[in-house]
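This document opens with one chain alone, in structure tokens, the form predicted on its own.
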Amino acid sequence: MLFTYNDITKDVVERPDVCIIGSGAGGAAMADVLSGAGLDVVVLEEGGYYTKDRYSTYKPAVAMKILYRDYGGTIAFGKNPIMLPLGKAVGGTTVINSGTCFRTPDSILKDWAERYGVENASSKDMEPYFKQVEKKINVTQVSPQVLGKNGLVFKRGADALGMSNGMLMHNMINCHGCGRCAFGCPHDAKQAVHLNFIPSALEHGARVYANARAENITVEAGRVTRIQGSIINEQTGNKLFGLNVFPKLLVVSAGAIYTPYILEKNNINLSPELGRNLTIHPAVRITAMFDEIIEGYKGVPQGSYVDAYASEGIMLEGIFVPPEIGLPILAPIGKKNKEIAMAYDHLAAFGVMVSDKNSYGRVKVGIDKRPFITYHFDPYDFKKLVKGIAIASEIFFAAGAKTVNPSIYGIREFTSPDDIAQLFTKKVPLTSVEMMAFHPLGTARMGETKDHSVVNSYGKAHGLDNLFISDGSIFPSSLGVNPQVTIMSFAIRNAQYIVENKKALLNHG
């Protein structure tokens, strides 16, 4: 069954085989496999449970308030603070991501084996899990019919320059191209995990508690014995009832920010690496103004890509948001805001995302007892971002743009391709680039030694017999691509490991 705070009238006590904290990509897939194998599973999700009937009534700004953690305002602090939006709902960030699906690059899997000793995770080993995930969430290629003109225009420019590009793979069924992917799909076309893995787990007998905040984890004699928390009011966040779960095995699937946070908060020090090695795929939005009407808010916002420089760690992927979200970002006040508002139908946008190979971040418990995220953006990786801005600008001009805005303070919008050269002839300060980031990974990375990793190759914590981690935090390095398929695939793989070893893992003593 799935319970929300409205369904609960007293304190909750559960004694399952497995408790999973978090219902996103890693937690949902884990819950489905474990419950399908006959294990008694309870899932705790701090966010609410939202369906298309509720999405359709929300404007994007309201959706950000209820579906995103901290209203979408989570920040990684550093020389240049970077916005890092996270989802908070049954289904986690899959509810508010763009739906883009990539398999883990072969080179990344090879690197994990060679540098970190990750076992049995080659591209051949992972193939059946990738296929299983792609079938479950219905991965298919975006069609030109729903791509929208924003993606088609950028593709036109890439084709003119002979750059490798294409339509992205998405988890979707009967997409309407309404442009709302990042604010909860009002048609249930985007197949977030609350539409597949979660319902499947419920059919197997799992119990999912929405509005259930896990707070305290008790460890005794090297094993997790209890999770204490609260059933909270969805609107106020206030505690309504107590929550006590006594599991035989705990899986933490709270994401690369909140997994290390909740463990450190409870003094569960699995490894010196816990909370370290954060990667976030730094990104920047490039916009362009055209004479022709684009209506970029129609169609799949992230439907096409340019991978001509992927080997260098630079990916270009589509992005667009409705006017009420875009206008305050592009020009908060004044004459410029009015000009952009009047010409919004002529605006196109695309994203530049880089693989942060040398950069690193950290998650700690802050003085306010909330997660405190820091991030050092390495100059080498920053140069890749600047190069990506130049490439995207060149593509827009090749597509016929009148002007291009590189999102760099102190550099005026480009009016011709010749203006792009100043990105390399002038010093572009890190603090001048308006950045966001996505896909936090790495803060509880896997490997076979405690000194260099937090969990083993199957997500089992070093030093605790019945604790697993199942989310993006276990990946030892940046993927360079959107991670949801990787997270789900490793969750299925590691859940099967638990099933195969359930006697030893669950029946200790």
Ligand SMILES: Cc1cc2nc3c(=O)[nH]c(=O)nc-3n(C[C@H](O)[C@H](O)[C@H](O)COP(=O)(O)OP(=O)(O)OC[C@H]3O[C@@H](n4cnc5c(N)ncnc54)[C@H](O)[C@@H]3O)c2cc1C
Contents of the next structure:
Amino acid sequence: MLFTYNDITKDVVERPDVCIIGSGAGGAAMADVLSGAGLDVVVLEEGGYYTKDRYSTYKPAVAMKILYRDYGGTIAFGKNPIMLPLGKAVGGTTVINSGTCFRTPDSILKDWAERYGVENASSKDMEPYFKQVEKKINVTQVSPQVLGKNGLVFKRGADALGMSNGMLMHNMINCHGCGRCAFGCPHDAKQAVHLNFIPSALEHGARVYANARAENITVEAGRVTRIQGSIINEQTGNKLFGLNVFPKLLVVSAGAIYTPYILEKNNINLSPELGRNLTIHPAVRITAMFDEIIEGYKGVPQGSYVDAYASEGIMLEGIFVPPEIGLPILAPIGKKNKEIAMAYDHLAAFGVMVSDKNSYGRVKVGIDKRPFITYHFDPYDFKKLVKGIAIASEIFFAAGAKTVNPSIYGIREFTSPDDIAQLFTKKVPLTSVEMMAFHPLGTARMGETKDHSVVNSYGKAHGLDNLFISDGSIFPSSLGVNPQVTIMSFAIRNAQYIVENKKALLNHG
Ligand SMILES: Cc1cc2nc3c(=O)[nH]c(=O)nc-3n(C[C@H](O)[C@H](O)[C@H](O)COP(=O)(O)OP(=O)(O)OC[C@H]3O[C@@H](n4cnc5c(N)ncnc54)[C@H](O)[C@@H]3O)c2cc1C
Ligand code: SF4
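Coords for the form predicted in complex with the ligand, given the form predicted on its own:
In what comes next, the whole complex appears, and the chain from above leads the way.
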């Protein structure tokens, strides 16, 4: 059964085998496998339950207000504040993500084994889990028919320069190319987890509570015994009823920001590493003006990629937003705003993302009792970002762009490829680049050495026998690619570990 605040008339009390906090990529996949194995599962999700009937009526700006946490305004503070939007809904951030799918790169899995002692997670070990996820969420390649011209012109430029590129793999069925992936797919084409893992968990008997915020976690004699929280009115945010769950095992799947936050807030300080080692995969958006009509808002916004520099940690992927979101970002007011508005049909955009190799961040409970996120962007990684901006600019010019905007304050739009050189001849201060990030990971990293990790190779908390973590926080380093398939695959693997060891893990004393 799925319950929303509308269905609930009194305080909720549950005594399941497993309680899962969060219904995103990690929580939903966990819930499906555990309930499929006969365990009694309750999922608590702070966000609401939204279906395509509701999305299709939302304008993008309204969707941001409803489906994103804090209107999409989560920020990582540092020398340069970085926007780090998060989803808040049944299905978590998968409801508002771009649908891009990558398996975990082999080199990353090897690195985790070597540096953190992560066991039984080689590419060969992970293969069956990748396959299960890809089948469940229907991973297929974006077709040229729905790619849209934004992706096509960038491909044209990359081809002209002989740079490796291609169409991305996506979790979609019958995509209409309507360009709204980041605002909830109005056609249910994007297979976010509320369309697959959650329904099948419900079929297996799981109970999913939307508008249900977990707040207090009680630990007694080394075990989690109780989760207290609130059923919230979706419109007002006010508490309607209390929530008390007494599980045999708790899985925290609140995402890489909210998982360390809720644990620290409850003084469950599993390791000094909790909340540290945050990676975010920093990104920047490059735009270009063409004489030809692009209509970038038509087609899959993130449909193609250039991976010619992936070995250096630089990945280029499509990005495009409708004018009501794009215009205020590109030029909020004045003559420039009008100019871009008039020429929006001629605008193209692409994203540059860099692996955070030396950069790192931290999540703490702030003085206002909300998560406080800090991020140190290392000069080595920043150099990669600037190189990525240069590469994207070159590609746009090779595709025939008239001008390229590198999203750097103090550097004018490029009007010819010769202008790109100034990225290397002038100093580009970190504070001058308009950055964003979409892939927070690492704040409860896995490993076998207790001094360096928060959970073991299967997501079990060091020091607490009935607490697991299943979300982006368990990955010890940046993936260099989009993380949803990695998160779901590890969730399935770790859920199977729980099932195999359920006697020991669930039945204490
Ligand atoms: C705009 C955007 C585009 C993206 N595009 C892609 C893409 O194309 N491909 C890709 O692989 N990745 C993409 N990502 C990232 C990807 O979606 C996330 O990495 C992934 O969903 C994270 O999974 P998770 O389980 O860690 O957390 P989430 O999916 O974020 O789920 C966590 C859930 O926990 C809930 N929660 C938190 N605290 C509580 C609480 N106290 N009580 C109850 N519930 C709580 C939250 O509301 C949320 O629903 C994108 C992200 C964004 C923001
Ligand atoms: S482009 Fe449109 S139809 Fe296709 S997945 Fe995105 S939102 Fe859905």
